[in-house]
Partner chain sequence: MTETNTKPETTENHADKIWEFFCSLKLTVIILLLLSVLSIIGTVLQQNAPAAEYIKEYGQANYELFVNLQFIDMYHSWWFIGLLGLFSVNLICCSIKNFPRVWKFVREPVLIASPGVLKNSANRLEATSKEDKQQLADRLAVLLKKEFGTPQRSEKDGKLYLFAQKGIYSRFGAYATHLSILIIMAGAIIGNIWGYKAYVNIVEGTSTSQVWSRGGQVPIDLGFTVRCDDFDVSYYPNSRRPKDYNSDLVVLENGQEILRKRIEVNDPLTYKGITFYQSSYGSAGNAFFQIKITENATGKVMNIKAGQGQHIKLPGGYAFSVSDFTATGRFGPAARIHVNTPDGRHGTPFMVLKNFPDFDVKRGGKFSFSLIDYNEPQFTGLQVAKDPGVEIVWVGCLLMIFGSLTAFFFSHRRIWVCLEDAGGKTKIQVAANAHRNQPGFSLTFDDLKLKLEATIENKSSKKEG
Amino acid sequence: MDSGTLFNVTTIAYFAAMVLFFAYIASKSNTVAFVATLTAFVGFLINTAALGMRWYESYQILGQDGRAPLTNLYESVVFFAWTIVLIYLLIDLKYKQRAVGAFVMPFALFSMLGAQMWLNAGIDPLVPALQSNWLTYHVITCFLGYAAFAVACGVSIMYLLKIGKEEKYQGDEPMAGILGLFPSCRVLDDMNYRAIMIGFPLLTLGIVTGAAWANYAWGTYWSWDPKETWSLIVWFLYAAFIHARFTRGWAGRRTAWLSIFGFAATIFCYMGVNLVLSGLHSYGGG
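Structure for this chain only, please, in the form predicted on its own.
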């Protein structure tokens, strides 16, 4: 069994987990919620095995030039799916709010589908700029940060869906219907904040390791390449979130919208810059 087959099975598992999470919201069955979480975990394990297999295959194809599966757009997208599920499962250990999975697993699923359907899965030799251990440090820290922002975006969408209903609800009993299975707005707001507090230091570390890598590859720490510029924009957006939270007491709708807008900027920094703009990171579009 090769890595491509394992990635296909991962995609199926993430799809099944997403459907099960939606089924939990519809059925309110704790058994369905448990099976959904278990399916997501199994998919994560298969995704891990697929990444390990691809790493092994790179040595089979490239010999001593084999490398970690993090060097082209295909590999980064499937790794992004892996990090999203990792961060989600870790946060689920603390909050155990299974409805959140319905709003996070689609990010992992669409990442896998996009990689499988549209990106080149070939294992090619590294260009000279990528032949550095800084690549591994940079990609891992950046994508763990991106994954935390994806989770924050998912819970922010849930918050905005629920807050209007919660403000109008006057009953003493728990809220009925689908929204009743959502965590309270207070919990969702806290999850948004905590996810960003995980992602922001990781993004910062990713920018720092990227600067070190740039100095190794191109002889300069910063060159205002489109990728570097957009990563700085994303950093400022989340820095503004944290600043507003601590100094202005921002919470609720404003921070939810800022989280969603920040993740949209993150996706453009990751995909849009690689596919639309040219620069030193153009090889990332391959």
The other form holds:
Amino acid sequence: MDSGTLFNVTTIAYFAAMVLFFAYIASKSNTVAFVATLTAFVGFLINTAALGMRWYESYQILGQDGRAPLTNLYESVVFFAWTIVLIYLLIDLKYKQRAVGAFVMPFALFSMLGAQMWLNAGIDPLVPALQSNWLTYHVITCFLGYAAFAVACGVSIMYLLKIGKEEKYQGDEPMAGILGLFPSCRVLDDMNYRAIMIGFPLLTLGIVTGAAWANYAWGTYWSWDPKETWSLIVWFLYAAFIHARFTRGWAGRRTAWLSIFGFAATIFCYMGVNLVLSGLHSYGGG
Amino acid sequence: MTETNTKPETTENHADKIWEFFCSLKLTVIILLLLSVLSIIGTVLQQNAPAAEYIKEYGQANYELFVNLQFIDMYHSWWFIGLLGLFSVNLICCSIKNFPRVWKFVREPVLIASPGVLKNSANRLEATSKEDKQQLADRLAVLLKKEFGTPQRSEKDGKLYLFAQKGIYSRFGAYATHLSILIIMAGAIIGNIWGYKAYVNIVEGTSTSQVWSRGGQVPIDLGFTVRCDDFDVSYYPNSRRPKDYNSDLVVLENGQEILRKRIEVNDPLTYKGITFYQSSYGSAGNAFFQIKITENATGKVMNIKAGQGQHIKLPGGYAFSVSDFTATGRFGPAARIHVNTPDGRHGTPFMVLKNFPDFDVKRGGKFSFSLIDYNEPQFTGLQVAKDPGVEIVWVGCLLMIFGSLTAFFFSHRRIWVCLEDAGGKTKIQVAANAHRNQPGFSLTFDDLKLKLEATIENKSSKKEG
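Can you return the structure of this protein in the form predicted together with the partner chain rather than the form predicted on its own?
Time for the whole complex; same chain goes first.
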């Protein structure tokens, strides 16, 4: 089986997992929730196998010039889906709040669909600038960070959906309806912070490895190239988030919005810069 | 309070207010948001482009506005640097304000838990034992040493206290992160003042002791000489995509060879703090060809060395010239040649391929040509950088990574034990807390509880299962 087929199966599995998470919210059945999580996990395993297969294929096509599948937009997007599900499953292990899956799996699904539909899946040899081990460290740290921000964004959307109702709600019984299945806003806020706590050091590490590589390849660790600048914008936003959480008047709704803006900036840093702006990372656009 | 006291107090209030302003977290959040929004300008508007480009794109009036607002080099504008400066002041003030409180945990650990802590702590244990409190304390001290760190013993009002802690360093994670930002900024400033970014093109076989600063008109003296002995490009099979390009560089001082290295993209050469990066390459003038010519009528063979564009005489008044050349043609290296007749007429040009030496025989001309070899002089394009601040930046980066990991993932955990006589028995109270991640610590404390109970009863916790 080739990696293309495996990626297709991954997409189907993520789609099924998403639908099952929606079904869980509608049906409130714990069995459905379990099956949804299991489907997401199976999809993750297939995604892993697909990445491994593509790595192997690169050696078959390019001989000794084969490389880890982290070198162009297509490969990065399918890797992004993998990291999102990885971080989601890790956070699920701790919190076991299944409703969150309905708000995180769409990110993984859209990544896979986008890669399958619009991006060139060809395996090409690397230009000299990309032939460096720094590439691997840089890409892995950045995307694990991005994935944690994706989870935080999903959780923040849930928070904003719920907080208005929860503030008005009185009574000891759990809330009725769909929102009743959501974790309490206190838990959502905690999950949001946890996810960003994972993402922020990883983003920092991603920026530092990128700077180290740039310094090694070009002699400048920072040149205010659009990609670099946008990664710094993302860093500023999440730094603001971390501090806002301890600031009266900012904790709560505003931090949830910051988390969403942070992820929007992350996506622009990742996609928008390549598609709209130009710079040193333009060869990542293929 | 007398009238005279009021005045100094208001000035003090003003000073306090300014101080509070610079210390406030709200200011931090606002600065960070401003930095992120303002940074967008420079990613949308091209930076440091020639004036004509802005005028063409946005018009004269807008261009002047950009210049006045310093949008054209915004990351070095007074307002951006000023905002970074304010950010640093905010950082320093916050740290000065809060650091003494944290330092107190190190200097004056709370050795004796208050009754409130012992009663109300989320993680607590109460037990009684028939044993003497000194004996119990000895045993508990061994356990605490294993689980937390060497406990400190103290006595007050006939009660015996134990205190142990671990992870106190994690209280400094945030400060380390803040310090790291200042260190990185310091490194960047040092690099900007005492370093430079430059470039130089060296033709194969030649040397240079000067490089050109980006944007500068005056060359920079290296203080030594760099020679390029050879430059090579290799391509991926069946492709014009370059796989590698590299230059053999030699560093010379007073004519003496000091250092020799083959550099390539992602593998530079450094000497005396100056680093040379393989960046580009190009053709440096005309190529030379080794050509074998056979006069078809006589079978006479000539080996001729020809420069591109040079007219070279052949027997019988003929002449030829290589008018064009490519090293990366569809069929490999290819030269375009034409032959001039004795009366000076320009013959039809034809291709000669290095990889197919007999190809030209088929043309059936008076002479057959084969391209034996060629030498195309190239220059290697090097980026040259001197940055005495770069190590400081890396120190800052490492500190930032460890600082933020420490701040996020470790916590300061403390445990207090209080032993008191209570009617012939000993009453034991234990309380513990963590300054972060309380839910996680509760789980740890549940495990510890079992060990504490076992120690109090003087049993091995393992036997209890």
